[in-house]
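Single chain ahead, written as structure tokens, the form predicted on its own.
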Amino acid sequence: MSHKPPSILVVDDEPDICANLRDILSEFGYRVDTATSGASALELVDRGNYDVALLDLKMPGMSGVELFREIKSRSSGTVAVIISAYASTSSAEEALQAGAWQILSKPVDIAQVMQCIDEAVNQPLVMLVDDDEDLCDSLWDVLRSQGIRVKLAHNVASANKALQDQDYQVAIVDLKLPGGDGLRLCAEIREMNPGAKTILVTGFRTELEQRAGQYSGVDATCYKPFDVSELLATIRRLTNAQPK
């Protein structure tokens, strides 16, 4: 887990309410920015990362299912919690399909913000470096569906951004990258976020298989198609969290 105080974004089109919840998470220990509009939001998530956003489901302009929309192309390590007071209707079961991790009932209850928001930054951090984008998508939807929280990235470029930002505890990293080699990123994530655990994934099995005195320092090995239940038994090992 990251050393960092979990910072938290608090998006609503009432400015007494971003108020409130700012005040009272920040007496907690979080770092957190607020926003009244999707293209502000939009605005803060583009200059920094925020473990949690609490969205409102019901604002002018972009609603709080179009903003996790855009949040979750930007910031896909970031848990979306929606907050609304039509917490029944298709727009927040839309949002719980699209990915977000709860709805909660306006008006806000303090203890269950902070009930959701302690379970969200607990969730095992795992970083996804891969360039099949779709694969990467599949992927975090399965591993969002089981209580982990993905960053996605695509290059070596932007998984090195993704280390400066955060810590993580797991990297799945696949073997042939734009930009560089999966190896070598293994070993660069050890250097720079040294609690990291490292999974190598490839469907060249053979090539691993030649290369294997180069990855001493790899925890665990998947081979592409992948055996999803196998992946996460294999991440719960290294981050010692229990199936959900």
Given for the second form:
Amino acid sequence: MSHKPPSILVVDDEPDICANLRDILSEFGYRVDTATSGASALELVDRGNYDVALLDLKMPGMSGVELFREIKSRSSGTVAVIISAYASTSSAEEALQAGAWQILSKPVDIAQVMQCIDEAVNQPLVMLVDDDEDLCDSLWDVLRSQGIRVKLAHNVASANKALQDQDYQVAIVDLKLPGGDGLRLCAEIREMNPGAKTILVTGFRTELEQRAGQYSGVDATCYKPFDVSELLATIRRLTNAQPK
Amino acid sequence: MEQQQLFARYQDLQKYVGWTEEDSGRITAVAALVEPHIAGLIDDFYAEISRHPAAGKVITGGEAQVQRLKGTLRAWLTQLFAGKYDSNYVLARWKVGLRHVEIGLDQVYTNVALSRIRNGLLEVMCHSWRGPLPELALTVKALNRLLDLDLAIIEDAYQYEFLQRQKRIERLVVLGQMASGIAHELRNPLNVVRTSVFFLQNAKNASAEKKNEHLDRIGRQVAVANDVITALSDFAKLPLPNAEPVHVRDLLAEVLSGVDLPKSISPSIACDDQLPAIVGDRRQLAIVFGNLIRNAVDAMPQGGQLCLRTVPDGLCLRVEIQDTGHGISQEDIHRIFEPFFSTKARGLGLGLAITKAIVDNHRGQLLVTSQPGQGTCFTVRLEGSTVA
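What does the same protein look like in the form predicted in complex with the partner chain, given that the last one was the form predicted on its own?
Zooming out: every chain and molecule, the one shown earlier first.
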């Protein structure tokens, strides 16, 4: 969906495998950065914006699962693929529970890796802007389990920052936001990212009704506490995506 | 266990309880007296079992099985009074113990069931006795000794078989750990080899330089995989230690200088200058201290203090390797010497197992104390006979 080539972060404590994946994936047109430790991977995550992170499960210092949790909190829209030397382990299971996209086993099959990356970046990308962090985390889990990529933003400033980095198919925006107004943000989103559809979310039905004239540009509205399956159906309708 | 070995053990136990040929005679003398009551005792025995679910659960074949078991019990009682306490007699008792492990009978029921049989036998014996009373007292003693010996053999067999089975289970656990350790250590180099092969097969515009880089990488990782196999076979056949004088202070300094120490770790060696040399295998002891020092370094990723110290301990010498690292958890500390146990991201988990094997071969001791969050201290205690 994205017109830019997908950007990939490879993290493995074995420098040779980092070099190999860089060579191969660049050869096939992906943008690739590599890191041999969790700490250096996080520095890259803070600077760049990765579509997919390929993470070695077992690394000294910080395991792939620990690293994934950190990446998730800093860059919620990045899809993580865990690479493990074991057929099945409890930590691989833990990674899936935490929301990792897939587990691939070593030695990796490159065709499978690339297929996995392509599938990951073809999932709809949704921005969720809400200051309620618990709600954001719950919705992240729900949407992620439905094969939807979710970028979380808790205020207007971080939403604006995210819009500069990437294009989104759908933005779900809370009406009341710290540092700004949800309706205004929806208008800005349409301006910066004309392809994006907007869903305005609020717990104040009356307020929204009073301002009815102002939200004509919004593609859909949703009231809290909302019906999750209805929200999912709305996202699907707006992205024309097939259920996973 | 061999039949003759068992018999020798039985004879030893006979001496222990004071069993005599006269006892043997007394038992055979009451055989006819007891015989008419045997069937009743056997019925009582199985009736009682059926009243206790934990004991009765081992009878899975219904009435047919009970009938067979009654036959076995009769044979056992007949043999008990036959007066021939030879190796076949002992083997039959031994097999009872083995069978109990097989069917999963709790040992307490062997004890109480035998107590019931004993009481039954003594009761009918006293009841039917027509001879002089002092002789009855001696016969009762003889029967008690005989039954105690039977019970000792059955329990011995039970314990032996139980431990054997336990060991088989442990071997399987170690095998499982080994398989996953080797899988990890071999799949990492294979991962590089496989991806490099993919690159060489698929990269259309790769330069000659790039191709060579991948070929080098394949070669390097094949060597890594080979080292894993070498480490395994080295572990499997550790040579016996040489006996040569070793100056521990020099050895520690030498080993320490060979370890790649991060700047955040400050090492110190506290050794007595007058320390006598010990007798041991210098090369193998270097592996011991090297492994312990590297573990200490790995335990301090944020830095800390590494303290190497020697403490004379009578005729022995204690070498302590102490760190201020993350320590070892309560659950892990019992397992750290197991081969293929590891909490690290890399390695087979053989380091401490090899270290312990070497120290054992030196007739020494390897001890560990650890405080999670505070640090760990490993002590290598080289025994008196190894001190020059």
